[in-house]
Every structure is written in structure tokens, then in C-alpha cells.
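Just one chain is shown here, as C-alpha cells, and it is the form predicted on its own.
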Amino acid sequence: MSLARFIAKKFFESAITVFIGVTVAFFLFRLLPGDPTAAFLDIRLSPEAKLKLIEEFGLNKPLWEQYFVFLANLLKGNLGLSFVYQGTPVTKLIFGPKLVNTVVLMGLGMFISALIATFLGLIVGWNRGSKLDRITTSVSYMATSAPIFWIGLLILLIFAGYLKLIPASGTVSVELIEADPLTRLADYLWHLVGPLIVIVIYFLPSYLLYVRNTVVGILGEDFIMVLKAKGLKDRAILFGHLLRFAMLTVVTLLALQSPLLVSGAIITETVFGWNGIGLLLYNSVLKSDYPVIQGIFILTIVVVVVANLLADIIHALIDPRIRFEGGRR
């Protein structure tokens, strides 16, 4: 199968997946128990005023009619209005600084974790059974079993409480909002340090273990013996051949965890008061702000599908065998 045909096939499958996911999102949030209007209707309003607001949000229409209206609005980029932030479009809440903050935090954290895990996993896997392998594997298993909220609180206690090296909460300092761009950027990065450390500690051990196990599994293959028989040095085998397999593993992991690029590490953003989508989702769930939750859910679906599409394309470029029918990654 040619690369162009492979990509076209994946694009078609991705479009179908997005449509199904959006449809599920619509019916899921309308079948949830409870009264979504309770979050934004003042108890002092008269029954007539409450009815008017319900009609304004379209909650009194038949479900099938709401569905087609929903699809039409979605194609226009209209995700509705927030119940809590009355009159504020959901798109304005989501596609703004909050999304940027989450993408910066999660994207940078996942990239750093993947980069370190790829090269460290190659070395540890190549030296399987060594003291380095035993220590690294043990520490990685311990780190993966630690709750992320506990890691966040520990980082706050040590670096913010005792050492005073990072701020305890927030995305920027209030007193620097009107400062020059360079000063605000430095302050932003200063606030980013704490949650970023937590994200790296959370992802790095699992990535490293996957890469290490991939390398260990490949070392028994015949082509490794052939490469050694040809006189290739260990470094040439590691970074000239095994690196490709490690990259396939890391790309797959990044695609599987792509939802976090949108929803973010909710617990981490809540612990550090990081003004991102994760914190917005947490507050929206507490206040039953269904339009915002639905908007984040739909955005997550799109990001997951696009990330997996990119992963499939990258896999096909790294390993052309995947393009052929019957190939599996």
C-alpha cells in the first residue's frame, strides 16, 4: 500500500471516529442524571423567568431536534454558553489562555519525559541485568506506584515550603501582570517549574520501563547477532538500529496519552492552582457546567484522533511494513 493511500485511509477512519465520538458526547451529557439548569438558575427567579432561560438554552426541545441543532452549531464552531459563566461562550473559555497553559505544561512535560526515557531506556535495556538496570528499574516501579497528588504535595512542601524556590500556587504573579513581556515570561516559567517537575516524575518512569523492555525483547533477535558479527560497535547498534524501535514505542505511548494534552493532569493543576483546562474541568464538574464539560470532552476526542492519526503516519514512515494490509503496529 502506498503512503498516500495509507494516509487517505487513516483520514477517513479518523473522520468516522470523530463523528461517532461527538454523537456519543451529545447523548451522554443529556442522559446524565440531575438538573443542569440548577447550576445557573437563581432560586429567587420566578417560574416564568426560569422557563425563559430554559428555552434560551434549548433544553425544552425534543432530543432529536437538539441533536441536529447541536451538529449545526458545532460546524459553526459554537459549543454553546457556559451555565456558570453566564453569557460566556464555551469556545472563549476553552480556546484561550487556559488551553495554552495546559498544552505548555503537558506538552513540555511529556516531551521531556519521552526524550530522557528514550535514551536512558536504550542504555538500561542494553545493559540488562547490570547494577544500573536493577537500580533504575526498582526506582521506576516505585515512582509509578506513587500517587500524583502525593508527589505534587511533596514538591510543594520541599521546594515551595522549605526552600522557597518556587511559588506555592498560580500561573503568574498578580503584581507582575502589567510588567514587560520578558519579566512576565520569566515569572510564568518560574510558576511552571513545580507542576512540570510533577508531570515529568509521573510520565518518565513508565516511558523508561516500556523502552527498556522493548530493547530487552529485541536483543534476542538474530539481526542483533549479525550486527555484532559485522563488527559494529555498541553505540552504532544502539543509536543506529535500536533507536528506531524505541521511537516506535514512545510515539505509541504519546498517542495513547494524548487526551492529557487537553484535559491536563487535573490533580496537578488543582494542587498548584495552574490556570489550565484541567482546573477548568474540575470546577465545571463541581458546578455541573455541562456545556463546558461537553466542549472539553469533544476537544479531547478530536485531539486523541488527530494524535493517533499522526502516530500512524509516523509509524508508517519509520517502519514501511506497517503500510501493507495486515500490518500491525
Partner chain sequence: MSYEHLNVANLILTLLRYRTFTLGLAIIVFIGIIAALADTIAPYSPTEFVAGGLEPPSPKHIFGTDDMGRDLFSMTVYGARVSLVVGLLAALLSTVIGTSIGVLCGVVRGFVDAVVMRIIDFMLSLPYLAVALAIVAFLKPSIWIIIVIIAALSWITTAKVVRTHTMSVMGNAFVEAARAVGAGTGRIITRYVLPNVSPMILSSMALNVRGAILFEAALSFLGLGDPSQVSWGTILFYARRAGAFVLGAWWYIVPPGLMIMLTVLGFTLIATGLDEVLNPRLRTT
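Alternative state: the form predicted together with its partner chain, after the form predicted on its own:
Next up is only this chain, free of partner chains and other molecules.
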């Protein structure tokens, strides 16, 4: 299979998954107990907004017709109006500062975790059985067993409660809204520290264990012995040859664990009051803001599918065998 055909096939599969996801989202939110239009209409909306929605989404038509109208509207980026945020369009609410906040938090968190995991995993795997290995492995196991929200609460207790080093909640300090950009950026970063530490603690242990185990597995392979026999220094084998495997492992994990990204965002943003998509979803659930829940639901499926698609493509580029065997897994 050529690379282009492989990518086309994966792209097609991803599109189908997204389509199924959108369909599930549509019917799930129509099966609400009570009024089938509850997914779009609510007493919290103004009468004019309601009429406009009935018109736009064909809410007086049969369900199957509504489904196609829904798909057409989705392509136009129309997902209805939020019940809570004074009828703000859902897409405007999602694709705004909130998404930026989430991307900053999760992106930085995953990047830092991947970076540490790759290098520490290499070193620990290379020295397997050493004291460093045993300590790192057991600490990682403990960390994967601890619930993420509890770690968040502990960090708040220690650094916000006792030491008063980080703010207890939020994304920006209210009194600095008018300040100059640099002060605001510093303030933003100051708020970011707590949630960022939690995200790193959330991702790092499983990445680290995975890289370590991959490295340990590879160390038993013949080519390592050949490299050693060739007289290569340890450092050259580690960073010249093993690093590639470690990076490949991390790329796979980033994609495979992308559903965790969503739970991580929901919980961490809730604990720290970080004004992102996770917190928006949580508040929308509490306030039954169905259009927003539905929108975020679709967004998260797209994110996960795209992450997997990217991983497949990167894999195919790095390792040509995959193209012939039909993909990861």
C-alpha cells in the first residue's frame, strides 16, 4: 500500500467514526425523557430565539428530517444556542478563550510529560533493576493509583492553603483585568502552575512506565548486542538508536490516551476553577445546558479521532511496515 493510499484509508475510517459519533450525539440528546426538542429549546431562551431555532433546526418536522437539518447545520458551524450564557451560540462559546485555556493547559502538560517520560524512561529502562529504576517504577505505580482530583486537592492544600504560593482558583486575578499585558501574562502563568503540575502527575507515570517497558523489551533484541559488539558507547546506543523507539512509543501513547485528555481536563479544570472547556462541560451538566454538552461531546470525539489519525500517519512515516500490515493495534 502506498503512503498516500494508507493515509486516505485512515482518513476515510476516521471520517466514519466521527460520523457515527455525531449520529450518536444527535439521537442520545433526542431520547431525553420528556420533550424531544429539549436538546435545543428551554425556558431560559427568549421567545424570539426559540422561534428562530425551531425554524433553523426544523424542530416541528419529523425526527429523521431533523437529523439531516442537524448535519447541515453542523457543517455550517451552527450547534444551537446555550441556555445559560444568554443565548450565546454554542460554537462561539466553545471556540473562544475557553478552548485556548484548555489547549494551553493540556498541551503544555502533555508536552512536559512526554519530554520527561522519553528521557527518564530511557535512562530507567537502560538501568533496569537499579535502585533508580525500582524507586521510579514504584512511585509511578502509586501515582497511577491515586485519583487525579485528590492530587489536585493535595496540591491546593499544600501550595494554596498552607504556603500561599499559588492562587486557590481561577485563570486570572480579577483585580488585574485592566493591567498591562505582561503583568496579565505573569498572572495567567501563576494561575497555570497548580493545574499544570496535576496534569503532569496525571500523564507522566503511565508514559514513563510504558517507555521503560518498551526500552527493557528492546534491550533483549539482537541488534542491541550487535551495536555493543561494534564497540558503540552506551550513550551512542541510548540516544542514537533507542531514543527513536522511545519517541515512537510516546507518540502512540499520546494518541491512545487522548480520551483521557478529556477526563483530565474536566477534573483538573473543576478542581482549580480553570476557565476551560472541561469546566464549561461540568457547569453545563450541572445546569442542563444540553446544546453546550452536545457541542463539547462532538468536539471531544473529533479531537480523539484526529489524534489517532495523526498517530497513524506519523507511524506510517517512521515505520513503513505499518503500511503493509494495515495500521497500529
